[in-house]
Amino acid sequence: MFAVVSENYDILNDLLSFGIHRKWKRKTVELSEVSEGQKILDCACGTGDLAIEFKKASGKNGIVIASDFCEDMLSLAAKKAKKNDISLNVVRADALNLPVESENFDSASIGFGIRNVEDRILCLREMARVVKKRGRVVILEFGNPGGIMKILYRIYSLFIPLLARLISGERQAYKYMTASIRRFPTGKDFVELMELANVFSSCRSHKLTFGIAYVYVGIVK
């Protein structure tokens, strides 16, 4: 599914979010409190936008590894990094079974990916495993806004598969996307899931754009 949408993934992200997803990714990096020279693992990196932002924040001496299980996405991430003269290490890996030694990174992130994994608690534990003690696991994911925004967002989400089909010829993947967002635990519910993983000393959520997206930060025990 991800391979099928990879070529039009960036275009659709910009159009369907009106470009706001880029602001969300910059905010994710800010909340990670990454600093010069740190080592970051970005899981389910897609076409590399979040990993590239982490590299910018960690500077010339920082190391960012962008991982994904979809080779088509990884190829696009590598090309994008090269085009922007960004040094990015691209690795094919499953977020549920990371081929990385424990306590090897200052932070680990996943943007719009944990919603798609088979076992979310296992994913959280695996990300925490590869991060140093007191390091951060940072998750950017869609939410479900409340109030009047809930109604407007639901109406808009009905048109997303149609818009995706008009632009890319692919509808099913975006139909899955909107359905998976509705089922995903949001805000305090996801924080409770993080607490169940029992790998964080503290967890908190940050609401973005009326709750259309959230950033979750866990401090590794």
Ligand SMILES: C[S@@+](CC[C@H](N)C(=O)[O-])C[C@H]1O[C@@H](n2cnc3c(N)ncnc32)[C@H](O)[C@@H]1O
Second form
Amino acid sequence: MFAVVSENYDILNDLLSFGIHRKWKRKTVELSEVSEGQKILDCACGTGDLAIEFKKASGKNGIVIASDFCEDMLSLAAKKAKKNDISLNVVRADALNLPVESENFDSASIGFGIRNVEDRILCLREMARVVKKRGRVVILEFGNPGGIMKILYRIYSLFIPLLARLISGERQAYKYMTASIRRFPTGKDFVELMELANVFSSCRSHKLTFGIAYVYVGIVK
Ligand SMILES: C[S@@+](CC[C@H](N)C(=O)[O-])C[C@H]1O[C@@H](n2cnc3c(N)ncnc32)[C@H](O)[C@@H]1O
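Next, give the form predicted in complex with this ligand, keeping in mind that what was shown is the form predicted on its own.
Then the entire complex follows, led off by the chain already shown.
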């Protein structure tokens, strides 16, 4: 599914979110509190936008590994980094079985990826395993807004698969996307899942754009 959408992934991201996903990714990096020279692992990196933001924040001495299990996504991430003269290390890896030694990174991130993995708790544990003690695991994911935004967002969600089909010819993947967002635990429910993983000393959620997205931050025990 991800290979099929990869070619039009960026353009659809920009159009369907009105470009707001870029702001959410910058906020994710800010909440990771990454600093110059740090080492970061971005899981399920897709076409690399979040990994590139991490590289900008960690400076020329920072090391960012962008990992994903989809070759087509990875090659787009590598191309984008090269075009922007950004040094990224692109690696094929399953977020549920990271081929990395424990306590290796200052932070690990996953953007719009954890919703799609087969075992979310295992994914959280894997990410925490590879991060140093007191380092951060940051998760950017869609939420389900409440109040009036809930109605507006639900209506908009109905059009997403149609818009995706018009722009890219692909509808099924975006139908899956909107359905999976509706089922995904939001805010305190996802924080409970993080607590259940039992690998964080503290877990917090940050609401973005009326709860259309959230950043979750776990401090590794
Ligand atoms: C919706 S895209 C998000 C891409 C990017 N992080 C972003 O924010 O735009 C989801 C990505 O997760 C990847 N993915 C899903 N499950 C994965 C897993 N178990 N291990 C590694 N990557 C995975 C897919 O290949 C896809 O590139």
